[in-house]
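One chain comes next, on its own, written as structure tokens: the form predicted on its own.
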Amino acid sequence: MPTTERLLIEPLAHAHAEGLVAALAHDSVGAYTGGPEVTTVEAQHERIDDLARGPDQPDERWLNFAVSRHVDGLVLGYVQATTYADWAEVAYVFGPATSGHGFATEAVQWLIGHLRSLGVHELWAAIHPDNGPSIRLIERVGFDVQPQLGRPVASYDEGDLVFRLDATRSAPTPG
């Protein structure tokens, strides 16, 4: 089972639905994306089913992982990536109740390492320019802001900042 020092990171499954809704059904979670993605357990189950079906495009692969604390099993959020051969778009969503403890950073660092192990070495992310915590996290794990969108990043919205990581470089030390 994939893990970090403090986290259990598992492929997204129906067993995570209730915990994800509890962690993420908060207005602040979707402040920069149009609101929480799902707010009921039933809707979360539907979303898990949709993600399990995978993409319509043969060159895409969806990777979705629930993130929980080792110590008590509390679901904190998720990390995900869409891979396109040798590059990927990454995203993450964590609830506000446990923010400020480095859990999201730890999980995203795990995701970067996991993608490296799959041979994916160019990573992209799109972030709303007012989402300071997310910008700080993505820069902390080694991404650099780009002057323009260099790949067709699906989550990009007009005005977003785009970030790129050359995952062949050594990873920054957590801090």
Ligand SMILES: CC(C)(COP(=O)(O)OP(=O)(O)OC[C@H]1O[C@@H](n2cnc3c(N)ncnc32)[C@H](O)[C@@H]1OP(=O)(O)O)[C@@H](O)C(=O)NCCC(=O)NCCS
Given for the second form:
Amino acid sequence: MPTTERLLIEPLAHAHAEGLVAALAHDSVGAYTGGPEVTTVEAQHERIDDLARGPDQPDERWLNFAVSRHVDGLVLGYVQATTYADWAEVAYVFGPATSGHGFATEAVQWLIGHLRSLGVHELWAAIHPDNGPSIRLIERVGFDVQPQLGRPVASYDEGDLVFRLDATRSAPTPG
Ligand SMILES: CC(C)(COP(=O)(O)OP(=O)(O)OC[C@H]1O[C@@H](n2cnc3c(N)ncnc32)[C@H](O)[C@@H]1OP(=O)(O)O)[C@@H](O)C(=O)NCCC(=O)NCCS
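Switch from the form predicted on its own to the form predicted in complex with this ligand and give that structure.
To see the whole picture, the full complex is given below, headed by that same chain.
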């Protein structure tokens, strides 16, 4: 099972449903992503089923991982990527109760390495301009803001900032 220094990172499964709801059912979590996260365990199970069904497009792949803390198994959030032939877009959602310890940063760094291991080196993220924590995170892991959208990033909303990482470069050390 993939692990980092402090995290267990597993393909999203029904076993994570309760933990995800406990971690993410806060108003602040959906403030910049178009609405609240899933707030009931039942709805979370449905969402996990939907994601497991995968995309309709043949050249698209959805990767979804639940992130837990090694020390006690507490579910912290999730990281996800949609891969297209030779590029991907990434997203991540973590709960406020465990913010500020670098867990989300550590998980996104793992995701970048995982995508690199799959041969996907061009990564994009779209972020609301007021979402300071997310902008700081994406820049911390090595993405640079772009003057324009260079790929059809599905999570892009009008006015978002767009970030790109050339993952053939070595990743910066978190700080
Ligand atoms: C964006 C989001 C993932 C950030 O999560 P987080 O838990 O605050 O992230 P981290 O703990 O990795 O980083 C937070 C702080 O911890 C600090 N930190 C503490 N210890 C650290 C360590 N060991 N390594 C790295 N950073 C560390 C970081 O420097 C960072 O400080 P900053 O916010 O002042 O830059 C979270 O706010 C979130 O999920 N928001 C809602 C959903 C969302 O907006 N997702 C993004 C959509 S584009």
